[in-house]
Structures are given as C-alpha cells and as structure tokens.
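Only one chain is shown below, in structure tokens, and it's the form predicted on its own.
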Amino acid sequence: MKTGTNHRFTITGMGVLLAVALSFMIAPLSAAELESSIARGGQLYDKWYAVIDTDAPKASHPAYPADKKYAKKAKSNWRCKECHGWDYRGVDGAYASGKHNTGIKGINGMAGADTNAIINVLQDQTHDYAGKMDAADFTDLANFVSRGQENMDQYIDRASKSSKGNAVKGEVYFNTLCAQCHGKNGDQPKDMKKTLGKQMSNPWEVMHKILNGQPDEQMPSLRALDRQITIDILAHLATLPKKK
C-alpha cells in the first residue's frame, strides 16, 4: 500500500510538472493569438461591417446625435471611432470640436476592463450591435478596447500634432515595410484619396492605421513591433509631399 501510494503521487507530480511545462510552450502562442484579436479588432473599431464583408445599417445609429454632421450619414456614424475618435477620448480628444464632435466620451475608461463586461456594453440599446457581429467579432473588438488602446500623448504632440519620433529613421522603415505599396512619396496606390503626407493632419488615424491595419485592404498591422517604429514612420510621413 505505502508503495502504491507513493507510486501515485509520483505520477501526480510528474502531471504538474508537465502542466507547468506544457504552459510555457503554449504561452508565447497565446499572446500572439491575443495581438492578432487585438488587430483585428483595432480594424472593426475602424470599420467593422467593411471587415465582416456585410453592408453598413441602412439606418444611421441610434445613440449618433441628431444634430450633428453625420447624423444621415449611416456609413459614418455606425463607426466605433466616428464618435469615440482616433485618440479613443470622444469629446476629451481630437474630436473635442470640429465636424466630427459628437459630445460623446471614449473608450479610454474602458481600458483594462473586463472583456464580457465590454461586449455588453457593445450589445446593449445604447450601441445596438447585437445581432450584427458574431461572438469571434465581439472578442476581437472587446480585446482591442480591454487592451489595445494607445496613450497617443506620449507619441504625438496634441497641439502641433507632430510625432515624437525621429523622421530621419522613420524613412528607413517606411522605405523597407511601406513604400513597396505606398511609393516613397506617399501618394500610392492610385485610389488612395489623401497623399499619407496630407493624412498626418489627423496623425492618430494614421497610427491607429499603422498599428491595426486598414480594413478590408492587404496593410499589415506593425502592432507587434516597438512603437518607436511607429512613431518613427509618422515622423518621416509629416515630411512627405502633401499633393499628388
């Protein structure tokens, strides 16, 4: 008996020494996993219907104010950004005034918060998107909002809206990860409607870009790469041609 006893929590141990084991194997696995939701959910934040390949709400949000600029503009105003803004600080941020001020707060105070507690939110009357996304996209977008978000403060001036990178090395990286679509002018590909020279008069959007990638098109996301590369690239992005 006091054999098979200790026969049986040698096997026990060996069971937890595995599971430990087993865990360091599968962590660095998970926290990939974890920054491609984050992605993917920086992009429906962007434009969520444009990533699931759907067609936007014929009818415009209901929490979107009446009276403000986009308020028939369904396309618009379905955007997680159109109201809580690229900074993700609403009314406390870059959409303090100007057409796209709403007078809604962001998602800032939601940073590190419970993810279901976020996807109930996302599903309650106020924002209305039950039904509109699976369970995968609520994750997604529940992770981006949990942890995702950038204090863009410490990257971009909010008066002069300058980065605070160093353009000499940010054209490095944008003429190695960027121009190959982008031209090293920026102004490619021919449809893109603002040169990246003239979209770094809203330089958040444009990090936001960079980090999460833009919807329904090939851009990767550099969020798993130092932020310095990416405050490096927008540097260099305030230095090129604003006209095509």
Second form
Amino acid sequence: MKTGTNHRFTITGMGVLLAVALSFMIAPLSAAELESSIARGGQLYDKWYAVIDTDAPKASHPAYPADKKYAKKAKSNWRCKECHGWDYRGVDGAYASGKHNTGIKGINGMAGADTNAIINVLQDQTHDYAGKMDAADFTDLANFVSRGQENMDQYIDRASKSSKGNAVKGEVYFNTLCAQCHGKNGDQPKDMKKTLGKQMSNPWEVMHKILNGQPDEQMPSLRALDRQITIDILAHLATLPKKK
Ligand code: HEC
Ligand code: HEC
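Switch from the form predicted on its own, shown above, to the form predicted together with ligand HEC and output its structure.
Expanding to the full complex; the earlier chain stays at the top.
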C-alpha cells in the first residue's frame, strides 16, 4: 500500500514538474513571437504603401536628394529601400554607386536599437512618416530595423553576387516551397516582369523578399526557418533561366 501511494505521488509529482517545465518552454516562445512582426516590417521597408493598401504620397520624399535619379518619382523615393538599400547598408552597400545611389547611410547603425528610438526617427521631420502609417505599422518597422537586419555579406559574396548556399539542396526547397506559384523555371506568375533567375542580378533584394515575403501578395516569409534554406534557394535561383 505504502509503495503504491508513493508511486502515485511520484507520478503526480512528475506530472506537475512536466507541466511547469512545459509552461517555461512554451511561454517564452509565444511571448517572443516577433518573427511575424519583423517579416511584416520587412515588407513595409520594401513598399509600405502597398502593404497598407494606400496610395504613395504625391510629392517626393523631402529627404531624397534633388539631383539623384528618382527625385521626381514619389512612388519610388518614399520606399525605405530606395534610400537605405536591400542590404541595409545605404551608401556603404550595393547603392554605393549606380542609379539607386543617394549617398544616404544605411539602417545598420540602428540594428539592436530601442524600438521607440527607431519610431522617433521615422516620425521626425527628415522622414515625415508620422500620420502616414499607424502604431502597429511603426512597431513592425521598428522591430524589423532593430531585430530583422541580416549581415548579407555572411551569405552573399559581394563581388561575384553569388550565394554561399548549396544549389542542389536549394532545388529541392524551391520545387517544394516556391514552384507551385513560381513554376520550376521561376518564370511564373505571368505578370512577374523578370524571371527569378534574372532577378539574381540583385541577390540582396531576392534574399530580402524570401525572408519577408512580397508586399500585397500571397507569398510566405521564410524568416522563421534556418538561413541556410534561404541561401540554398538563392544558389538554385542563380541556375534558372534568365529569360521567359
Ligand atoms: C528619401 C530618403 C529616405 C527614405 C525613403 C527613408 N530614409 Fe531613413 N534616413 C534617411 C536619411 C537622410 C537618414 C540620416 C538622417 C540623419 O542622419 O539625420 C536616415 C536615417 C535612418 C535611420 C537611422 C540610421 C542611423 O544609424 O542613424 C533609420 C533607422 C532609418 N533611416 C530608417 C528608415 C525606414 C524604416 C524608412 C522607411 C519607413 C526610411 N528610413 C526611409 C533618408 C531616408
Ligand atoms: C503562394 C504563392 C507564392 C509562393 C509559395 C512563393 N511566392 Fe514568391 N511571389 C508570389 C507572387 C504572387 C509574387 C509577385 C509576383 C509579381 O511581381 O507579379 C511573388 C514575388 C516574388 C519575388 C519578387 C519578384 C519581383 O518581381 O519583385 C521573389 C524574389 C520571389 N517571389 C521568390 C520566391 C521564392 C524563392 C519562394 C519560395 C521560398 C516564393 N517566392 C514562394 C507568390 C508566391
């Protein structure tokens, strides 16, 4: 009898221990569910007015340099990426030269920064986004700037623009995760202007879109998965046809 009681006690005790252990494992996970906010922030960084389904401002962004290529194109020059780049490095990255060069610095200096400090930057006179997006949008953007930036040089060789991933593995990922929408040749959907192979001339943009999704489209975000999967896919994309 005594043994039996002890035995039951032990099982109940283990049950409690397990419940406590599980609550510790699960609670921090859901509290830390930042990935979806960061991914949406990444899409806002790409083209915020498409994400929130509004029109781009009619007048050009006040901080866009008047003598640069997109000075008269408000639709372009209000996008964060237009001044700060797909690699988040602004003038120190891929936009150091070429038609997208503005001379403006990257956002990498605020990686890890307090999100309120980032929101203040976005709402200051230089940026002028106050009133154009709501509180949830600013939170997502700030989470992206603070926690969502990648050091792309770790994954993409800057000089050759090639991914450091494995194209053979990437083919399997692409054919199972992406091909239903993009076709095995990366030339779908029909209204996509350039094939995914062609888009690899800008691997930083493609990496940003794989991690965060495409604004206002049914495309998933791979942010929650291991980065190796993303860069393996990138390596495979570079092998796909450049023409439709
Ligand atoms: C038209 C150009 C332009 C656009 C578009 C733009 N920015 Fe900026 N951004 C700037 C300039 C210029 C600075 C530097 C301001 C300064 O140093 O006073 C800056 C600075 C920043 C900084 C601070 C970087 C640091 O290290 O101090 C962050 C963060 C930032 N921008 C995020 C964003 C986000 C997010 C968006 C889109 C919602 C955006 N920016 C859109 C021009 C732009
Ligand atoms: C549920 C459908 C769907 C899935 C799955 C999907 N995408 Fe997309 N993706 C889209 C749509 C729709 C677009 C917008 C195409 C356009 O520009 O017309 C898009 C756009 C893109 C773009 C940007 C194209 C551009 O013109 O700017 C890239 C890059 C991309 N997808 C890569 C991928 C990769 C890689 C995967 C797999 C990890 C993937 N997508 C999975 C639907 C999907």
